[in-house]
Each structure stands twice: as structure tokens, then as C-alpha cells.
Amino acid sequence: MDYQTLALDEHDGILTVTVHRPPARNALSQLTLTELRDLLTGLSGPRALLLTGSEGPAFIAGADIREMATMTPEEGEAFGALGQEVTRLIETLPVPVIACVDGYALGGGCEMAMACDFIYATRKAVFGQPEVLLGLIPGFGGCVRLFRRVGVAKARELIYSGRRVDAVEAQRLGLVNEVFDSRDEMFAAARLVLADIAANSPVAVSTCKSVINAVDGLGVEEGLRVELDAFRAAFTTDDMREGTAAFLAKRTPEF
């Protein structure tokens, strides 16, 4: 399928999805969100996904303010629902997803990055939820996901103030996993870790992701039950038989 605002590249089982709206600093328009939703719905084939923005001052500068400025409450709700649908699709993809952030990741851009499994960034990256400066609030999951990454008190501070943080502070807060000196270095590291993950059992990796998502917010006892159910189910898979047999035979598993 041809997309107007996305560029796709698949290599060695890793699908790179680039939001490509350079004149708008890769801002998330209704069209961009619709294309992301269509791409991610029922996505199959890739072993991993890398989300980024076209090279320039921004990863994703935010949602498209020109479009939002004239929206009615009903249109705003529909726009927010679309953004939430996309971030939830990213979050629940059965494969690992890394956000590679170079430049501004503000508002909807920060929310897209937080929906990924983890975030790599260059030293040029800047994160924030500045919606209050526009009389708005985060609408694509910022109020839900940011405190899970950085803690409730720090999330309140960042959301209420609209303050931006650079890549080094974002890493210190736990929002970013690694910070790199260049865009190329960041992509190389991301592809390397995704290749390492792709060599593992895809069923096991997918199950780990679903368990982590499912236990978020649960008590310890409830979470352990979810984990135990998934652990039991793992014993029914061909990957488990292949992985254990390969270990005992001292050979590389063929998943």
C-alpha cells in the first residue's frame, strides 16, 4: 500500500516506519494517524518494528495544531480517539517496537514514543507534554503512560508545567533507555538490539510483552496469576520444545 505521510523499509525482519511530513515537522495529522492505524491493524510478517520521523528538527513535533484549532468538541473527541487507537495498536503489537527519537518529541510525538516498548534517542532529542500551553491536555495517552515511566509526581510536574526535558534528563527520569551522539549511531544500536531479540523465540517474546502489558496496574497476587497462566501456556508451544531441545543438544535453536 502507498502512504502519503509514511515511509516504510523492511530489512532482515525489521520494519522501519518513518513519519514523513518534513514541512510540518512530522506533526500528526488526521491523515497520518489514519495511515498509521491502517498499517498497524493486523500487521504480520515483521519480527520487530522501529518507529521514527524523517530527518530534521523533529521526531514528531506533536499533533497537527492547524487542524485542531478549528475542531468542535465532537471532532476533538474523534481525533483523540484515533490517536489513542494508534498508540494502543503500537503498545499491543505482538513484536517489539523501539522509538528512535532525533529532535522534538512533543505532545503527540512523546505519546507515540511512550507507546513503544522502549525509546532510544540522540542528544538532540527533546521530550515534553506541552498541551496546557494551548489550553489542551494530552489526548493520545500522555496522562496514562507518562507516570508509569517516570513516576506520578514527576509526571504531574511535567504535564502541569508543559516543561520540556532534553535527552539526558529523559534518560535519568527513565523515559529514555539510551542516548547516542548521532542519528546513525542510534539506528545502528536499535537495529542491533532488535536483531538480537528477533533471534529469540517470537512466541516467547510476544507472550512476555502481553504479560507485561496485562499486569500493569495489577496487585502482585493478580499479576503472578497472569504470569503463571502464560508460563503454563508456553509449555504447549513448538518453540518451547525446540528451545529446550536445542539447549540440551548444544545447538542453535531454529524458531
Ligand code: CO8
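The term rigid core refers to the most C-alpha atoms you can superpose between the two forms while keeping them within 1.5 Å. Positions refer to the first chain, counted from 1. Worth saying up front: this structure is predicted, and the values here are computed from it rather than measured. What changes on going to the form predicted together with ligand CO8:
For Ala249, the Cα coordinates differ by 2 angstroms or more between these two forms after the core has been superposed.
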Given for the second form:
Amino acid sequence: MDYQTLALDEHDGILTVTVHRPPARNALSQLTLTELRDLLTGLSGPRALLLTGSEGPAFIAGADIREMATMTPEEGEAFGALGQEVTRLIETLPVPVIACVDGYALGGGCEMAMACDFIYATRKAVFGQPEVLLGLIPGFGGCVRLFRRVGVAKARELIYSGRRVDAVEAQRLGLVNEVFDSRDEMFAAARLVLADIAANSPVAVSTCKSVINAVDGLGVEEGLRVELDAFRAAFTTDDMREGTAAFLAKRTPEF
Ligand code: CO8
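Other form of same protein, the form predicted together with ligand CO8, not the form predicted on its own:
Below is the entire complex, every chain and molecule, led by the chain shown above.
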């Protein structure tokens, strides 16, 4: 399929999705969000995804302010719902997703990154939720996901102030997994970690992702129940028989 605001590239089972709107600093327009939704709905095939922005000052400079400026409340709600749907599609994809952030990840850009499993960043990356500067609030999951990553006190501070943080501070806060000197190093490291993950049972990795998503917000007892059900289900898989047999036979498993 042809996309006007996305560039796709698939290598070794890793699909790189690049938001490509350089004149608008890769801001998320209705078209971009619709294209992301169409791409991600029912996506199967790739064993992992990298989400990034076209090379330049920004990863994604947020939701499209030009479009939002004249929206009615109903249009704003529909736009927010579309953005939330995209973040949820990313979050629940059965394969690992890494955000590769090189430049500004503001507002909806930070929210897109937070929907990914890990965030890798270059030293040039800048994160923030500056919606209140525009009379808006985070609408693509920022109020829901930021405190889960950085704790409620820091999330409140960042959301109320709109303050931007650089990559090193974002890593210290727990938002970013790793910081790299260059874009190339960041992509190489992302591919390396995905290659490591690819050596593991894909069913088990995907189950871990869905359990971690499912227990988010549950109490300990309920969470442990969800984990136990998934643990039980692992015993029905060929991967579990192969993985344990390979360990005992001192050979590499074939998943
Ligand atoms: N939307 C639309 N256009 C944008 C955006 C954006 N978010 N960001 C930049 N642009 C455009 C500029 O308008 C400018 O266009 P033009 O050339 O036509 O004037 C062009 O990109 C270049 O912008 P700058 O000259 O400002 O570029 P710089 O490299 O100097 O600065 C920044 C880059 C720091 C990223 C700066 O552009 C900036 O601060 N952008 C806005 C960042 C922001 O506030 N983002 C949050 C937006 S709100 C949001 O994301 C809410 C999400 C939830 C929505 C829920 C819906 C209900």
C-alpha cells in the first residue's frame, strides 16, 4: 500500500516505520494517524517494529497544531480517539516495538514513543508534554502512560509545567532505555537487541508483552492470576517443549 506521510522499510523481519512530514517536523496530522492505524490494524509478518521520524530536528513534534486550531469539540474528540487508537495498536502489537527518537518528541510525539516497548534516543532527543502551553492537555495517552514510566510526581511536574527534558534526563527518569551518540548507533543497537530477542521463543515474548499490558493497573492478586493463566498456557506450546528439551540436551533451541 502507498502512504503519503509514512515511509516503510522491511529488513530481516524488522519493519521500520518512519513518520515522514519534514516541513511540519513530522507532526501527526489526521492523515498520518489514519495511515498509521491502517498500517497497524491486523499487522502480521514482521517480527519487530522500529518507529522513528524522518531525519531532521524532530522525531515527532506532536499532534498537528495547525489542524487542531480550528477543530470543534466533536472533531477534537474524534482526533484524540484516533491518536489513542494508534497508541493502543502499537502497545498491543504481538511483537516488540522500539521507538528510535532523534530530535523533538513533544506532545503526541512523546505519547507515541511511550506506547512502544522501549525508547532508544540520541543525545539530540528532547522529550516533553507541552500541551498546557497551547491550552490543551495530553490526549494520546500522556496522562495515562507518563506516570507509569516516571512516577506520578514527575509526571505531574512535566505535564503541568510543559518542561522539556533532554535524553540524559529522560533516561535518568526511566523514560528512555538507552542514549546513543548518533542515529546510526541507535538503529544498530535497536537491531542488535531485536536480534537477541528473535533468538527467543516468539510465542513466549508475545505472551510476556500481553501479560505486562494486562496486569497494568491490576492489584497484585489479580495480576498474579493473569500471569498464572498465561504461565499455564505456555505448557501447551511446542516452544516450551522445545526450549526445555534443548536446555537439557545442551543444544540451541529451534523455535
Ligand atoms: N503541528 C503542526 N506544525 C508544526 C508542529 C506541530 N506540532 N510543530 C512544528 N510545526 C511546523 C511549524 O508550524 C513550522 O511550519 P512553517 O514552516 O509553515 O511555519 C515548521 O513545522 C517548522 O517549525 P519550527 O520553525 O518551529 O521548527 P524548529 O526546528 O525551530 O522547532 C519544535 C521545532 C521545537 C518542534 C517547534 O516546532 C515546536 O515547538 N513545535 C510544537 C511542539 C508542540 O507544542 N507539540 C505539542 C502539540 S499538542 C499535542 O501533541 C497534543 C497531543 C494530543 C492531542 C489530543 C487531541 C484531542
